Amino acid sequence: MKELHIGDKIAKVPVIQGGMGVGVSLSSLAGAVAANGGIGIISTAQIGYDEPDFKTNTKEANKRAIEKHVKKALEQANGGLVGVNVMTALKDYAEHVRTAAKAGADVIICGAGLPTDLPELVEGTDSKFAPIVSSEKAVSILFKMWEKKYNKTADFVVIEGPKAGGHLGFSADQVAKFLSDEENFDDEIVKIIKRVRAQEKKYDKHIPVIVAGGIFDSKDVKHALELGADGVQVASRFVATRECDADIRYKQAYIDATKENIQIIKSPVGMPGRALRNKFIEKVEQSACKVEKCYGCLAKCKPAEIPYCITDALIKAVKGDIDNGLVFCGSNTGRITQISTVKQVMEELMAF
């Protein structure tokens, strides 16, 4: 079985678990991902939201989760590796990375806007780093700007396509021309490849290409590394697991999901993201949800100006309140039938 190097550290399985917020890839998940060979993914966004202070002391409370999680998952692991996504667009990107590299993160990966920092924040840590990337230009601007700034490059970078759940690096009109010509994105996905190889040359280190968005089965892990990259990310399969942290109620509304009831959405972050429809869609597509209360966790978030609290419609739906909450979904979402286990999934991803 092929395995996933990244610098001095190996995932004896090729297949990253992407991470998943709010709350739906925790320790429990990410613990069970890195025990079975992958690398489980802890997401920080708002992670803290089951802590008792987290409505008066938000950023505290995300800052002991992140800690405690990482720790958690990585005392799990049996020897794997445990990661975070900090998503970039965060008010409190900087904090939540350097607090998840001191706790011992593995690896740290960054996307919803480029990392520009990303180099300094993991400075003087064992955390590897990647960008999550839609385009060959996102990459080569981010690989530039790290190389003059801190004469530093990624240690690994995983490139989301157009099928992937929750937020996306596309607009809506891209999204449509690439699902209609899904070669179109492969090509993306090869020149994205091609540049990261030329980096390699020029840092003399393997910086190790992961493909992520829509991958469901062995298939499309097969297609990915055939296409030149090193390894797959996963996110939506791993939710109607036992391990993943979400509520029952909330695994359940991926087993119901059909082809038909996924839909692109604009979220109050301002990007387009993949969700199931539900009653919480169909209610703000009729009028905005007054944000009764501001968490503070987008860095260009308005609250008198957004359809809806993102934080508010997430916890909602990951405590189990599908009906007036956001599910975030991934585009094969329809074809999950049934609650299964990690050590399943991953099988069934290598099989092959």
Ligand SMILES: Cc1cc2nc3c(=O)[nH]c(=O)nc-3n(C[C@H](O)[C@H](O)[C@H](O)COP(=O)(O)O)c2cc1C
Contents of the next structure:
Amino acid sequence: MKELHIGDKIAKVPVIQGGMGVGVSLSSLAGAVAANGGIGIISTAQIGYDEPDFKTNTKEANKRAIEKHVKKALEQANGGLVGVNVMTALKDYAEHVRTAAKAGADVIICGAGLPTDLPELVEGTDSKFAPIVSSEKAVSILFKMWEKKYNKTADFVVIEGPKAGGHLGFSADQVAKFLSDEENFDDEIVKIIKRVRAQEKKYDKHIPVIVAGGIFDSKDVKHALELGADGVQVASRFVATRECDADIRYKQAYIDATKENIQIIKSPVGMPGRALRNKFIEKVEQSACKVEKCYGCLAKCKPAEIPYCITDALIKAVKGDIDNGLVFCGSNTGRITQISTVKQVMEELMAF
Ligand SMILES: Cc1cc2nc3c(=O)[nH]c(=O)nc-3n(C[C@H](O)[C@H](O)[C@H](O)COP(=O)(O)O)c2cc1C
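Output the structure of the form predicted in complex with the named molecule; the preceding block shows the form predicted alone.
Expanding to the full complex; the earlier chain stays at the top.
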């Protein structure tokens, strides 16, 4: 089996479990993926939601929870690799990156915007870092910025395509074009890989490229590797596992989902996102939900102008209140039919 080498860090299986915000991927899921040879990723987005002082001391609760979950996942990992996903759009993004690196995260992956200062934030630590990009243009801009500012480049790159769950780096129109096969995202993947390979020559180092979005089985993994990728990032498939940190009702919503009730929504983050169509989505389409408390999660959120508070909606969902919460999911979630284990999912992904 092909290992994934990120500098001196080696994952036995070239599968990264994608970070899933607000409590869906914490230490239980990430530790299990790492123990099974992949790279387990904890999302730092409102990670402290179940800390006792979350509502009154949000920032500190999140920092404490980052340390706690990274350490706990590393303990479960049996020598495997554990990392974090930090959304660049978070107000406390820089602090989350620094806290995770200090706690011993092997890798740090940043999406939802371009992490222009990421090399500086991990300076002097052992953490390897990667941006999440959805176009060749984005990776080129970032590489040029990092070169000029730091004379540094990425340790690896994650390409997230239009079939992914959560926030998407595309307009709703672009997503529709890709899904109707009017445009083929494989062409963009190949262009991004070519750009990364040129960067490898410049810096004389291997920069693994990881493909994400809609990877469901070993056929998809094989296809990504044939396009020239070094590994895959998979998220939705890990939700309906025993080890996933979300409430059982969240996992059941995935099992009950069909292709028809997965839709693109407009998120308060300012980007389109993919989620399950449920009572909550129907309600906010009719009228906005008043924001009762602002947790200060996003750098650019305007509480008076948004249709609902995304933190509140995601917390309700992860705790199992599916009718009143926002359930992010990837485009292939309708194909999930049962609860399995991380080991089973890993084996299915690599069965070729
Ligand atoms: C429930 C859920 C939450 C997610 N939260 C985040 C997040 O907080 N930050 C992020 O960069 N990506 C997030 N993602 C995207 C995943 O990390 C991953 O790249 C993507 O979903 C891969 O596609 P797949 O779900 O079809 O495997 C989320 C995805 C899901 C399904």
